[in-house]
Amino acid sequence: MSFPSDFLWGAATASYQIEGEARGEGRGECIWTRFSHTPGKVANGDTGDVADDHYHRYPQDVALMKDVGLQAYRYSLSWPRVIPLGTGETNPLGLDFYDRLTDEIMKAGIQPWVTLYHWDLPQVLEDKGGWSNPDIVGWFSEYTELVTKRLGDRVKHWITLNEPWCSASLGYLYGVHAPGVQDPKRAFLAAHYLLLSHGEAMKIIRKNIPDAQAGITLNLTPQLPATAHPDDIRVAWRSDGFSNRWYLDPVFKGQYPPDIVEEVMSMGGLEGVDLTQVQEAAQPMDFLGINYYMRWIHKHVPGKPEESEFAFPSESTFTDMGWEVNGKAMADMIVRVQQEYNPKAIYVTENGAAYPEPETVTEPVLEDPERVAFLKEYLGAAEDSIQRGAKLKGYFLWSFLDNFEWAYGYTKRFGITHVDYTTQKRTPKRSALYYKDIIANNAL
């Protein structure tokens, strides 16, 4: 099974999850520093203070990437590392770090892909309302201006936001992610200003780096009916509206999905907001990044029109996160997006699986057969989506390193490289060698 000759093979990480040095070197406090240090918010009281110590060990990590044969590496910048208070004075140490990291990546012959925002909002900005404050569009623009001017001579691939649904819903609605707020009104405001910030960032990237390729990354989750019953179809479509169309429609069509707007307004979610502003989110993009992890299958709850239960087939298998393994669903989602929104190009910017693994490894390669099987299924699905007409141009595996898995702390391991968090020893997993072979042959 072969891929197009120009198919791009990469892996992805995020700043707070791997960098460490979260409270020194001039870095400001971010919402995840505050959240993880709040008792009861993160498993085992884990924090990203040290994480993988990538801030100090990046040359070693980039050498490992080169050994696997990565053609591209997607990493994010820490906003409070470069502007500690979110706006105003910059941190030379932070900017120098991203200079060195980018140079190291390019020296290894790897294409740098930068994500501007992967969830580490400066805490001082959250204290002013965070993503639910309209001023954040200007704050984010100032940050984007700084880093695109600094790195734009080398970095030609930019992603504005990582998974704005997670930032808005997990952070401000359900409260399971930083900043830990449970307020529907703030959640919908956050989503709105995230989308407007994306639009402004796209304009700045175009201005400062005319030859850049730029887009956004959305986590897209198929919301499917369990049966052909009209109520199953209805609750699944409603869920699709909140999780997928609420972000796809603005960035491609410049509007919110009308069926969901009606419900949001009835809840007072965007009261007093000019919804036509979201036209600004529909800036021309060179690609759409899709993060894909799971599908949800909905069965309606009789007598409760807005509620559903998850109903998976009895033969389904699941990762350590409780997410179903089903490559076909990813292919179907990619093809759907191509057909309905027609992006110029699509990249899978994250896809991967966590499985239980030991904290310490003594052998030279850690066997992870479940992850190898997972990769085989999902890369087969990626190839299938291309055969079905999707303009899928590349795949970024999540993740290159085991890391701080947000509210799960260090209890979930997604990496193809094992990290012993006590010694910081790196050990390749069998999946890394499998991926290396796929990259070398551009084929399964």
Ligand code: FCB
Given for the second form:
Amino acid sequence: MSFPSDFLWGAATASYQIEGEARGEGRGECIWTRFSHTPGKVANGDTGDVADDHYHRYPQDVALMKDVGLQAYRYSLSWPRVIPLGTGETNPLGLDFYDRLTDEIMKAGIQPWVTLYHWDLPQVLEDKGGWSNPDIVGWFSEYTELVTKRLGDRVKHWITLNEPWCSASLGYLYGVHAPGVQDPKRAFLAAHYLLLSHGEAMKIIRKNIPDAQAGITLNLTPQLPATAHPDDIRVAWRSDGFSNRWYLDPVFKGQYPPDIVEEVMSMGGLEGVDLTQVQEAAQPMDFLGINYYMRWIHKHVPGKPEESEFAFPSESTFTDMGWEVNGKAMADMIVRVQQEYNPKAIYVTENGAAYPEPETVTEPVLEDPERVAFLKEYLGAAEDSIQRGAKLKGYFLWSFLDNFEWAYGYTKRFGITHVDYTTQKRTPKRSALYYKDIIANNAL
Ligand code: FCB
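Mind giving me the form predicted in complex with the named molecule, seeing as the form predicted alone was just shown?
Let's see the whole complex now, leading with the same chain.
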């Protein structure tokens, strides 16, 4: 199986998950620092204070990326590292860090792909309402102005937001992610102002970097009915509306999905908000980023029209996250998005798997056969989606390094590079060597 000759091979990380130095070097507090230091919020009380110490070890990490042959590297900027209080005064140490990091990446012959927001909101802005405060559109624009002007001479690939569904729903509805709020009204406001912030950021990127390629990254999750029973189909489609169409429709069509808007309004969500504002989210994009991890299969619960139970086939296998391994569902999702929304290009901006692994490794290469099999299946699916007409132009593996997996702390390892959190020693896993071969051959 081989890929188009211009197919882009990359890997991804995010600032809070790897950088460390979360309290020094002039960095302001972010919602994840506050959340992870709140007892009971993160497994084992883990925090991102040190993480992979990438802030200090980035030259070594970039050298490892070069060894694997990465063509592109997707990383995110920490807003409170460059503007510690969210707006106003900037932190020269933070800006210098992203200069050095970007230069190091380019010196290694790797294309830098920057995500503006991968979840580390300045805490002071959360104290003013965070994503549910309409002012955040202006705050985010100020930050976007700063970093696009600073890095735009070198960085030509920009992603505005990482997975706004997670920011809004995990952060403000379920409260399992920072800032840990459980308030449906605030969650829908957060989603709304995330979408508007994306639209404004797209305009700023265009203005400051005319030759940039820019888009958004959404986590898309197939929500499939367990059977052809109309109630299974209905609950699955409803879930699709809340998780997928709530973001896809605004960024491509400038409107919310009508079936879901009705339900949200009837719950008192988005009260007093001018919904036509969401037209501004539909700025022309050069690509859509898809983060793909799993599908859900819904079986309706008799008598409870909005509830469903998950019904996976008995032969399904699952990763350490409890997420089902099923490459075909990713191919189907990519093809569906191409057909229904027709993006100019699609990149898988994250895909990968966690499996249980030891904290300390003594051998030169850690064997991770399950991750190798996972990659084989999903890259085969990526290739299949291209055969089926999707304009899939590249793939970023999650993740280059083991890292701080949000509410799971350091208990879930997604890396193709093992990190010993006591010594900070890096060890390649077999999957890194497997990926290296795929990149070198542009084929499975
Ligand atoms: C995604 C996040 C990423 C990582 C993976 C496993 O939702 O974007 O930071 O945690 O899940």
